[in-house]
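Have a look below at one chain only, the form predicted on its own, in structure tokens format.
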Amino acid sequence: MLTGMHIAVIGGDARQLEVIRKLIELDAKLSLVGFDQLDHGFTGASKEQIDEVDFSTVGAIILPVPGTNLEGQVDTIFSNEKIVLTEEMVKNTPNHCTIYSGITNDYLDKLVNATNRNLVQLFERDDVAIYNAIPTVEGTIMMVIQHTDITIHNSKVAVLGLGRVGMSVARTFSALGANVRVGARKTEHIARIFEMGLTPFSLNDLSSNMADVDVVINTIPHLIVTSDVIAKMPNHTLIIDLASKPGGTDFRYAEKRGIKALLAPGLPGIVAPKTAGQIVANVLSQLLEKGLERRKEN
């Protein structure tokens, strides 16, 4: 449980609704930024601005998937309210306040340096990775559906990393019925591509193996799919880029040559917010208990 800790919740979509109740059932005491839209209220949570929050008293933050922008705002849709983090507010928090996100960035990295407060990366942890990676899955599934004319089944379809997105990613496009080829660097990743009964191929070669794909689905957070890739793909093929922002694909030249190139950060959130929030939420509550047990043997 986690009776009397004071956390803030700080913006996001339908995910953190979930997120909301399960503190709630845990007996937190809430103050939720950003949620003035809402049309339903929580019990035992109060809907204030950002200024309003008694940072003093907070022992945690918790921000959106994104976390916050490059100048510090954190995007909600439940408000029209321009909600910033300042590192000012952090500074009046107590000493064990800890911040999470899904990811981080360079604003949130500076924060947290300057005022000396711990921030957890929820997405950098392999069990929510590999959680959300059904939801991803099912998305990109619906979305290859939407913009193609073709069926999934027997197509050619290009996986761009083996990480723990891209694995699920290969094996479910497979499992559909897809000739899927999945391109990856480390030797490791290449000799597990080809024990899953896929065809691997080194990144280095990327180009060469775009001759007649049909689908490509990046899950590589740098640019990696770039003019010289784009260039050598059929006009029909479907790029579908599940890094995040700004993606790894050169978007500019895609539409250049007519070719469709969907940027899908986010996508648990977007098909499937309640199981999405749901994975959040239970993670999350694991680790305030087990930081609240901690502070209160010391």
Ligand code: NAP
Contents of the next structure:
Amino acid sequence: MLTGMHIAVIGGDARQLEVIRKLIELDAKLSLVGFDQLDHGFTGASKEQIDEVDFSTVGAIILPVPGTNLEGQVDTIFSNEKIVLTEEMVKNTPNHCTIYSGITNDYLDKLVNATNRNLVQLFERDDVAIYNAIPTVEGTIMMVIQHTDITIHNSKVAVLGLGRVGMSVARTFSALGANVRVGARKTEHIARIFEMGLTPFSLNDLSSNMADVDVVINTIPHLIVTSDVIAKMPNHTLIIDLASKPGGTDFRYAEKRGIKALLAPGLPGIVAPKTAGQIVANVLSQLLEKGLERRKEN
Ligand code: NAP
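I've shown you the form predicted on its own. Could you give me the structure of the form predicted together with the named molecule?
Now the full complex is given, and it begins with the chain already shown.
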């Protein structure tokens, strides 16, 4: 339980509602910033403007998945208020105050360094990334169905990268009956792809594996689907790029060649905001409870 713990939840989208629900269930005292247009009231939580929050008692600050922008502004879909998390606010918090965000950037890194506070990047964690791969794969299936005129069953799908997303994508498309080949650079990944019953290939041979492919799903956050690679694809090939912006595809060249290439960021929040919120809420509540226990022991 988080009884008595004062937590500021600042900004976000539908995913953050699951976080708020979970924290209320655990009896935390919540200051909700950037939720004034939300009709739903939460018992035990007060909607506040950022300059009304008493940061001197705040033990945790919860930011949305993207954190802040480079000027410290936090996005919210539930308010028109301009919300900026400043150094002064964070300096006012108790020393043990921890900031939780999906990812970080230069602004947040500087803020935590200057204020000597701890920052937890939830999306760096393996557990969050693996759980999050589930709605990502479902969103990928949706996109492939929407943008092709063939079934996934019996199609030729190339997945690039065998990380947390790549592995789930490859396994699921194979389970749907696609002929899946997976490109990786590490020999242990090549071995794992073979063990999974899929067809491995080295990324050094990427171009030569493109001649007959129907769908390419990239998970590598690095320019990998270059013009050379795209030039080898049949005209009907669909490229879905899941890697974080700007993706790993030469989109300009794909367009020039008439190959449909789509960057598909943030699929979990689009196709399953409730599940995506619950994934964050579950891990976050475990971390907050552990942190509280540790402080009580000391
Ligand atoms: P991950 O576990 O780190 O996997 C990344 C994969 O890319 C690994 O197989 C890695 O291989 C490979 N890789 C990285 N740099 C490479 C390079 N220069 N050359 C060749 N291979 C390289 O990451 P993840 O959790 O699977 O996420 C993959 C990407 O999808 C990330 O950009 C993430 O932000 C994004 N993502 C997008 C969505 C969405 O909705 N679109 C959802 C979740 C995640 P090695 O092990 O050999 O380095």
